[in-house]
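Okay, so here's just one chain, in C-alpha cells, the form predicted on its own.
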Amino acid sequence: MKALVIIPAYNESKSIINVVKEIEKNKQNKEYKLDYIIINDGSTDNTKEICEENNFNVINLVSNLGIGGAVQTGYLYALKHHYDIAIQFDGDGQHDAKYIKDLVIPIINGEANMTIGSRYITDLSSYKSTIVRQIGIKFLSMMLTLLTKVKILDVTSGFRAVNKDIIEIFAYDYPSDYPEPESIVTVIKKGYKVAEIPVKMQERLYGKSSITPLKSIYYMIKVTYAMIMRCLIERK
C-alpha cells in the first residue's frame, strides 16, 4: 500500500522543516509506504526557498489557490502517482504525525473510505480551539447530522485520510471555499463511511488562522449554505 501525506503550505516557511521532520520520524511501518508532497500556495514568504534548499518533495503553485485548490492539486497528484491513501496535514504544526497511523490502518482494514482526526472524540487532546470556534464547530456538526444522519464532531479538522476511491472523487471535486465540511457531506452522500479517530493536535506556533472571531459568524452562515447546497447537489 502506498500512503501520501499532503501537505498544504502558506507562508509556512518557520513550521515547514519540523512538519517535514516529524513527518520522517514516522514513516517507518510494515503496513504501508509513506510518502509526502507539500503544496506551497504561492507563499509571499520564503516557504518555497526553504523547501528548494532542503530539498522536499514540494509543487509550487504560482499563484495563492487558497486551501480547497491546493489540497486539490495534492489529490491530482495522489492519483496520477497511484496512492492507495491519501492523507491531509497542515503545514503550521498543530497535527502530530504519530497519530497518521491511527488514520491509516481503519482504511487499509476496510473499516473506512475516510477517517477525520478529531479533537472532540476523547481527551487525548488538550487543545480544542478557542471558545467561538468550538461553538461554531458544534452547530455545523449538527447541521452535518441534521444533514446526512451522520455525527461527526470535528467537522472542521484537517488532519483526515481517505481511500483510493475518495482521492479519484476529491482529484476532480473538492470543495474550494470550505472544504472540509463540505468535502464530508460529498463522502457520506456517495455511499461512503467516514470514521472520527482520536488525535492529539496542537495550537500553531507560528502565524495565524485565517478566522478570526470576527468572522466566525459570517463563516458559520457561509459554510452551512455550503454544505446545504453541497447536500442538494449529491442528491442528483
Given for the second form:
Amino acid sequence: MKALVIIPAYNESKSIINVVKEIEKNKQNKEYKLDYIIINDGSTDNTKEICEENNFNVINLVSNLGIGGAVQTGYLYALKHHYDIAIQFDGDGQHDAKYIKDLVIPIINGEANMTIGSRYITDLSSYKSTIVRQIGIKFLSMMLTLLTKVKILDVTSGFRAVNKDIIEIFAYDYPSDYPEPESIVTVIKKGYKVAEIPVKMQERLYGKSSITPLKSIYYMIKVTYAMIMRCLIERK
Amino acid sequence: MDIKLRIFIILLILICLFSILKVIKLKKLDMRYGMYWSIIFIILLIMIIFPSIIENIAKLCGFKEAPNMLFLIAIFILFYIVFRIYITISRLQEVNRKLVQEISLLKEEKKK
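Alongside the form predicted on its own that was just displayed, please also present the structure of the form predicted together with the partner chain.
First the chain shown before, then all remaining chains and molecules of the complex.
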C-alpha cells in the first residue's frame, strides 16, 4: 500500500519545515509506505525557496488557485502516481502527524472509504476553536445529518484520508472554495462509507485562519447551499 | 397583481432555478455563481408571493410606485454583475498570460 500526504501551503514559510519533519518522523510502519507532497499555492513569501533549499517534495503552482484547487492538484498527483490512499494535512502545523496512522488503518482494513480527523468525537483535543465557530460547525453537522443521515461532528476538518476510488472522484471534481463539508456530502451520496477518528489539533502558531469574522456569514450560506446542491446532483 | 400573471411568473422562476441546478450538475457553472443567481431568483419568488413586502419598502423609501424601485434595484444589480464579470475576466486574462509564458518557457527548457 502506498499512501500520500497532501500538504497545501499558502505562505507557510514559518511552519512548513516543522510539518515535514513531523511527517518524516511518523513514516515508519509495516502496513503502508508513506510519501508526502507539498502544494505551494503561489505563496508570496519564501515558502518556495525554503522547500527547494531543504529538498522537499514540492509542486509550485504558477498562480494562486485557492485551497480547493491546491488540494485537487495533490489528488491529481496521487492519481498519476497510483497511490492507494491520500491524506490531507494542513501546512500550518495545526495537525499532528502522529494521527496519520489512525486515519489510514481503517481504510486499509476496509472499515471506511474516507476517514476524518475529528476534534469533537472525544476529549483528546484541548483546542476546539471559538464558541461562534463551534456553533457554525454544529449547524453544518446537523445539515449533513439531515441531508445524508450520516452523523459527522467535525465537518470542517481539513485532516482527512481517502481511498483510491475517492482520489479519482476528487481529482475529477473538487469544490474551489470551502471544500470540506461539501466534499463529504459528495462522498456519502456516491455510496462510500465515512468514519470519524478522534485526533488532537493544535491552535495554529503562525498565520491566520482563512475565515475572518466578516466572511463567516458568507461562508455559512455558501457551504449550506453547496451541501444542498451536492445532495441534489450526486448519484451513485 | 393578477393571479394568472403571478402563477406564470412563479413557474418561470422555478424553471430558472431548475436550469441553474442542471448547469451546476453538468459542471458548466461554478457553485458560487450558481448560488448568486439562486439567491436572486429566491428573493424574486418571495416578492411575487408576498407583494406587500415590496410595496411597504417602496413607500418607506419614498417611491411613488413600487415598480420604479424594482427597476432601479434591477439596474443596479445588473450593473454590479457586469462589473464583477469584468473583474473576473481581467483575472483570467492575467492567469492565462502567465500560463502561456510558463508553458513556453518550459518547452524552451526541454528543447535544450
